[in-house]
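Only one chain comes next, encoded as structure tokens, the form predicted alone.
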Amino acid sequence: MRVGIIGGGAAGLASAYELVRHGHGAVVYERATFLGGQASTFTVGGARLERGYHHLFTSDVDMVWLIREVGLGQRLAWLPSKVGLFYGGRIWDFTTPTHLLRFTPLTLPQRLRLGLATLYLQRYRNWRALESSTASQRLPRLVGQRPYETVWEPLLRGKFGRHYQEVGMAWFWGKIALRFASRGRWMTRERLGYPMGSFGEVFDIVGERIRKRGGQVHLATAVRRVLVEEGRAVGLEVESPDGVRQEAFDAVIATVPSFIFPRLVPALPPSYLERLTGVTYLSAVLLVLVLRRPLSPIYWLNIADRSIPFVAVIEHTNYIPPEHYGGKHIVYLSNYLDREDPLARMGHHALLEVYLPHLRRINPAFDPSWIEESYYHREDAAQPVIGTGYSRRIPHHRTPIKGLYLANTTQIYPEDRGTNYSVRLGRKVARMLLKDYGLPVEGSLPRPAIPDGITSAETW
């Protein structure tokens, strides 16, 4: 059987690996000139760095099998990681249960409460039964009105800017069920997964690994659109540097967003467009600083203050050290914003000039000489917002269209995006296709962390 798969990112190599481990043929097209998507990389002190943060918690039992399938699991390294808040002019850690009874803006009972609500979260099974709820609806009545005003409010306003009130609590809820769970049977000190070469690197031999097998991927290859015939994808017409040429295919995936589906396949019936376009999309924005010196001593520093222009502040250099970077200090400043915010519209050095003098609230001592480089990276299809019942409006996998498959974040359910997830979705689908073809599946893929997850994408 011979696939065709449209984008090279987790979920489109995903695809691609699982199609010929079982013996058939795929092919990758891959618009960018390079792999890996969201994971991608560039190059900062001598090492691959992502252009957006990436680490693995424990429950990420897919990306672990896959590094190790294609022989990097001993580069796979589980390190401390250190969370904090900035709250009220000052850094405060949030990493263990005694940083949060030291969190004073909180009264004590208040502080208790908070932790409490966390571990029953965390220990929640049903999210189902969250479904009919939001976020902001829920958390006051749960974790009470000035934790919520304190901490969740500030940071689901950052996140989602103004759809926050939007979110559902089943969402959230994924948040915490899986984030805690890195932490232990106790909450106590976080460990998260890293790839030493980069998850560039993983994705890179993924690529190499489908070659070597027979398979085939193209970079700076973008696909126009998917040839359909009496309701049956057929092929694709791609455009590469040589030209514009017509492939034939038995199926096709697509792991492209949901707004750009429907411009590929314009013959899609009502029904299915209205989930695909249900969906709203927020940018991520990233600005990367090479520092001179730290910023801070905090890895995920959480921003629950909305004056501040950025909702993160990631110093990769605070979990992988810097002496892997030739000694530099790494800074992500995260964003995730609606596409005609002014924020997003606005190019590298004039969102530089806006966060400086914020930076000084978080270090006093910052001063921009401390800055060697900077880099600006920006995904328009970063995070989808997830809404209210919506296992019951998900963008199936099998599309109307027969042969023709959807692995993209907004299929991700309860879960949130993430590399682990896109690879399980990668390999679900390719799977699901290979049993629809009446062909032989082997084995089972790795136990999946919420093992009630949603089924309703799997069905047309």
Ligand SMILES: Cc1cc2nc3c(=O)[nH]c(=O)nc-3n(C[C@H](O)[C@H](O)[C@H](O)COP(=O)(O)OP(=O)(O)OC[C@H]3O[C@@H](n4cnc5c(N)ncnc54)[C@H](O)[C@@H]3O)c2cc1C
Given for the second form:
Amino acid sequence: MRVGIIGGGAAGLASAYELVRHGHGAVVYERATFLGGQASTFTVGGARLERGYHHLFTSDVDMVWLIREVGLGQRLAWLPSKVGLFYGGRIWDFTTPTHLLRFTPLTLPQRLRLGLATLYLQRYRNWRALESSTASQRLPRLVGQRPYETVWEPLLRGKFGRHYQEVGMAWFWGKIALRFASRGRWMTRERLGYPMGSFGEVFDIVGERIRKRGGQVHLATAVRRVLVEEGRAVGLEVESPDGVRQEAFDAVIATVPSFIFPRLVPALPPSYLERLTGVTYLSAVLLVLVLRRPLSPIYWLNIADRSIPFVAVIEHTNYIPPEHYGGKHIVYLSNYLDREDPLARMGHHALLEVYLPHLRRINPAFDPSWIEESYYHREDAAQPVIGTGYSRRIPHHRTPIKGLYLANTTQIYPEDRGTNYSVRLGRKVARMLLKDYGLPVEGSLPRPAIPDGITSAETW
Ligand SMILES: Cc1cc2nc3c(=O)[nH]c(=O)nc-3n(C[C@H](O)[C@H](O)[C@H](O)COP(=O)(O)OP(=O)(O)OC[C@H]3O[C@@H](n4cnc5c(N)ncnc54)[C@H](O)[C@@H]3O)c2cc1C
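Got the form predicted alone; could you also share the form predicted together with this ligand?
Whole complex next, starting from this chain.
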């Protein structure tokens, strides 16, 4: 069996690795000059750093499996994180439940209700019963109007912009259930995982292991078209600096976003196309500041203040020590935006000018002279907006073209997208393909945190 794989991110590499582990041929085509897709890295202070902030939760069992499988288990650190909320002109620490009790913008009964509702959601299991309502309908009833407007609504707005009222309650539940699973039994301080050589190193080593087992990984090689004959995928047309060529395959796994996939496969029928185009993606727009001094004491600071033009400040070096990056302090200013949003269309320096005056609100001592370097990254497939009743609208992995499979982040549900679930999807689809071709499949995938989730099921 020889399978062509489109995309060298977490899903593409995991599917190729699963195929070569089973003794089959896998050829990965990645259009960028590096592996890792959304979890790829660049260099800061002599170390590799993700283009967009990355960490793991303790529930990320598939990613932990992959890291150990390629021999990097020793390099996976579980470090405490510090979470905060910028509200009413100041930073509120939200690292432990006691901090919630000290959040005086809400009355004590409101704080207690918010805390208990969060505990309830964390323990709740029947997520399918939540599918018919949006988070913005359900949450005010659960936590109360004012706690919702003060804490949860700004977070939903931050992640989904003008689409925040479309987000399904089942998605929100998944986010809470998994996020709080990273805390101890009594919701104590959470620990987050980081591969100390970076996520980029993990995916580079997965690429090496694929090659060692006889697979191929081609960088700077974009797939232009899936070749289809009599309703069956038979190969790929690819373009690299050497030119355009066609390669024959027994089957194809595509891991590209749903807005790219139809361009590669014009023969898709409208019923399947509808499922692809039915999901809106938001772009992540990131400014990475390399500072002389720390900006705040918090790792992950959510901004619940709509007069500030970014939605989160992630101070990476309050999680991984600055010594790892030559003593530099690294801060991401993050936004999730429609591709057409004026902020998403701004370039690096224009955006920096818009953002800079607001940093003094986070830390009044901040001075622009603290900035040694800054970088701009934008990822258009960053966040699919997952609405209500999504289990009935999710695109199937088996496409209407025989031998052509899709594994992308719109098929992660009810969990939020993440490297863990892309690894799971990649492996799951590779195993599904082998079963479809009557070939043996060994072992099983790690036990997931949401056992009856759609992403967790091995076939559907
Ligand atoms: C800002 C940000 C923060 C995040 N934080 C976290 C985090 O803390 N923890 C976590 O686990 N996850 C995080 N994620 C999510 C995680 O990075 C993604 O869910 C995951 O990496 C997606 O992997 P993928 O393989 O499904 O998709 P992608 O990474 O998007 O891979 C698809 C690949 O296909 C390639 N491609 C596209 N078209 C073609 C073509 N025609 N030919 C060849 N190649 C093509 C792309 O270049 C890309 O490399 C974050 C994402 C973002 C944007």
